[in-house]
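Take a look at this single chain, the form predicted on its own, given in structure tokens.
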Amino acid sequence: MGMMQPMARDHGRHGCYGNPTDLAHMIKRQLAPARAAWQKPGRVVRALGLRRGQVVAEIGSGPGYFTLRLARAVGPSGRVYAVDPEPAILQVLRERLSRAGVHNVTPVLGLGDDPLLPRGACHLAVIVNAYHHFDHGPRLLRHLTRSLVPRGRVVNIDWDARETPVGPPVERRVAPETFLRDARRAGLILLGSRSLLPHQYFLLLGRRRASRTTP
């Protein structure tokens, strides 16, 4: 999960990052140890209160920076569905998953407007530095919301609208605020929010029909 590139782009022959040498900068950025020091990955991955045998969507997961944690997280018997747009990009994710000898992530060829995951099928859908690159984001949020349970959950956590020392330009970033006009939208309700991490917000939704409880 992180800084992905917008999802409903036309990739073209080098793919959304461009060329090589750009995917190669963006996954080394991603998966940079200094980056810990304000995503704080241990921290963000306790407050979602994941538990054993559980199934979780990664929308954007990049080259896997949250990936493994949270299989970790749901354990052999549950299952991550990790999705990002760019082959190359669940290419460099496969092979870390081999190395560390993961098994229970399944990397997903997402859509502009439709991560394709299974209806009905995941307790929480976690979104990290992404959804300010959706071009289609209510759409795309109509779609997930009938990939969770009855009682499943979405977690959102974007860049602040201000200027910080890391992430992008304050104008291409999603105020809290219009995220969740736009998960309205998708039939999601605010459920909570943490304050967790110095430069982004962390926002609990659930379906609008679903009682208030954390994940």
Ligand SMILES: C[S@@+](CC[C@H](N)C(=O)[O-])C[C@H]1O[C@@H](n2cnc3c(N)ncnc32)[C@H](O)[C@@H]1O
Second form
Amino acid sequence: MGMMQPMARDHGRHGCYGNPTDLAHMIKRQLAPARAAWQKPGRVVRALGLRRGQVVAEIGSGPGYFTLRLARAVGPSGRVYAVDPEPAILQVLRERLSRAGVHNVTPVLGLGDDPLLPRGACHLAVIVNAYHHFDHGPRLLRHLTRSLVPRGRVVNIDWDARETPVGPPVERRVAPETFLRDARRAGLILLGSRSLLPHQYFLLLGRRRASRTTP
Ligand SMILES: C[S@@+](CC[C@H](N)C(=O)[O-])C[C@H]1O[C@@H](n2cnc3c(N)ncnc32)[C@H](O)[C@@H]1O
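Would you mind giving the form predicted in complex with the ligand, to go alongside the form predicted on its own above?
Full assembly next; the chain just shown is listed first.
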């Protein structure tokens, strides 16, 4: 983690984009193998139902705990846009991709309110443990919706709004009802939810207009 530089702005315990000032520690925690016990990455990726050749946007990818798994799921003919606004974190992701010889991931330095993705390009957008970091969630979701193909989907996984043995303080969490209100304003509707994870909700959404034409 030698590349971790002091943050340009220091907001105390939390720096930019809802991340702690000690990014190296956060990254280590996110990539820790013990996380699998509650994050169940294999089950989560299977539940996304990805197919080879599909295009996935991962918003708030961090150093890529899920990114490499998503890249495997869509295969060499597919693509993952891994979006994060924090350059030091994206640099760690790049190094991990290079070490793993993964060539179907495009790291994207997003803006706080815009993931800067091409329009109509993504079959699925995945947000894991990240929406509660977003300062401009509703605006970001509006941009994200435009980056989906007509029948594209969004999956949001985030912390239950109650005390859990791991996770951020309850006051920083975004309850599913709050996320769904933001999502509706961005033109998304709830298609379903899964009870896969002990501490987190899993919501599946689709574009409002596309869902009306779904048989
Ligand atoms: C807790 S980490 C989760 C990382 C990864 N999804 C995971 O589950 O391991 C939250 C990430 O969201 C990123 N983030 C914060 N604001 C963001 C925004 N507006 N757009 C995209 N990512 C953002 C942070 O920089 C951080 O890397």
